[in-house]
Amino acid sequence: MSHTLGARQAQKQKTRRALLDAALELLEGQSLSSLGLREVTRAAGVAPTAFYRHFRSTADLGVALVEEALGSLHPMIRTTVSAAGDSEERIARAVGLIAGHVDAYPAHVRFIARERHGGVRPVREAVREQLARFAGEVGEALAGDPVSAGWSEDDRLMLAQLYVDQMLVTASLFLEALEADADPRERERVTRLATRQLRLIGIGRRHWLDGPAGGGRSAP
């Protein structure tokens, strides 16, 4: 009996995986708002009725893709932030991590870049909620960094959001270079730009409390 249940569960997971993979592949060339249920099931090789055993709608499927895509980005976000100090070696490692992730998961990066401001509201909200959760976790991590001593919680969260946004922007730029099959110099340009941007954030972070403009405390 347990073997039968295990086989059914395995088949259920296989079908769900096929639907997610089919949708992700179809979304290479279109937005989620234009994706049809039958189009997904045909690509996945399952009956349309099977779709509803896993998802309520294509929007629900899109939310599942958000969770999967940002789940794959989560370790990179934390590593990027932890490496985003003023050390050139740490910044280079962070930028390299982003570039490598785009090379490994271009479809996931493309999906988030497109649907973050797309036309399917539940998916937009899911992206926003996931990124807010990331920013909150990064803000907590920054609280333990000596550079953040004296910062208010609001300012740490602002910095965390800046790091998360910067990671997404950099990933999008690397994706554009990858999709265009551009001259290697374009990838090098993105690398230089991302490095300078992280360096600028690091400089600003170190001097945030130096004067009245700093939000954490007033200058003596």
Second form
Number of protein chains: 2
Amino acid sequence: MSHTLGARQAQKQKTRRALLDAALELLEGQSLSSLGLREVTRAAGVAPTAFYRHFRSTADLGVALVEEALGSLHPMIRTTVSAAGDSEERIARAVGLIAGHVDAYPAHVRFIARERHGGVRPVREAVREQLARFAGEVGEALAGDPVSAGWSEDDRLMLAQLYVDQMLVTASLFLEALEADADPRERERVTRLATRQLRLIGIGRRHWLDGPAGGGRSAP
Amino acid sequence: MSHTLGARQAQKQKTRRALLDAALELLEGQSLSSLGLREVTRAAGVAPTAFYRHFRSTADLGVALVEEALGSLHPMIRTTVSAAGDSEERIARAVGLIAGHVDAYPAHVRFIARERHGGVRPVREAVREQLARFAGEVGEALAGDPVSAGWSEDDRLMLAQLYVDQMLVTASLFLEALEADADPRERERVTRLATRQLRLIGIGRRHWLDGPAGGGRSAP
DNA sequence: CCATGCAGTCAACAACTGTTCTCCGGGAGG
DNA sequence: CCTCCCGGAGAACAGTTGTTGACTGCATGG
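Return the form predicted together with the DNA of this protein as a structure block, the form predicted on its own having already been given.
Full complex below, order starting with the chain above.
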């Protein structure tokens, strides 16, 4: 295996990181579609032409950022959804995990929120693909949960997508609370809001198969 | 009143519209932060300097677009939420209304979805303000609904925000279905998904005050 | 009917952009 | 040890950008 990097490749990865970090920082104040190649290299401390040794274009760099920001999240998502415990405990843990992630990687979160509907097609599609994978994994984890027993796969995916979108909305709110003002009460407010929203969704989930108008229409 | 516009101001409004329309069209393929002043005037068929007669900057134009895209939606939102009828009927009407709006004003919808978390601060704040107004109005309408009787205002706002975010997510999905491929089955898929998600939220809403862990925590 | 105001034009500016070609230095494989 | 490879630097290119000042024509109000 190429387990140990040669001094040659080590330096390459170093400037690559410098480019990614510089881009991530610049993207706090603008969108990817306005990010200039020279702008990035200037902030990274390398010559403009060095950029081409790593990325074909800024859109290409954006795709790399998407995978860096979202790719490592899959195990965390899985374990969070299929964690044991009281419904209320699981909600609190999920919200806390989101808040902690936003604190740890604010630039990544902002980047995803911004470029999910941003102006660069390949990046949008990369985000969409990762989020679809998330939804699929959550739906799979839901299958092993007694609360969702007897649900059609279609219904499970429906709920999973709701969860994923809700996660993004909540992360975005935590981010705003983080950058707007150093008021910790705002963070608490978002926590309370997200918790109650997840609670309401959980209630709807528990009663999904109750009434006559419940999930009966899933097989037309 | 300046009820009837002079030929003087009429021409001004005409080029203003040309600028807004040109910008809206250009923004289908990029974000506002990369939209150039000259780019807009070129597409609108006027000299670059004419831009300054209407807007201070492209960010200023963006704010105007936000108010154009969202400002006229308030009455529609109010009447939709407080409409009469079966729960299932109201859901179907709401989803249909969203789909119709996306069909009628796709560029506006894309603009809002994109710039809600976009790279231009004043525009982000304008979107946030309008959405907060939406949430407030929905929460107010919820107060008159027997299903939400006895809810605290805090809880009503929590649900209203969930509804507003869900509306945006759904609109964004309809937009993707519209531009991706001309396949009408995708549109149907989104309709079914959004309907069931709203149904689940509605179920959670009806059982919000049921259990012991319901809304009791609203007064800590 | 005349003078004022104002929407829009034109030319010019310095600064910046992405991309190409050429070159250099030093790690890596023989 | 020698050679090749390749990450990075440098210079130059044609275009484009935002902003300025001075201008023109015409609708408008007195």
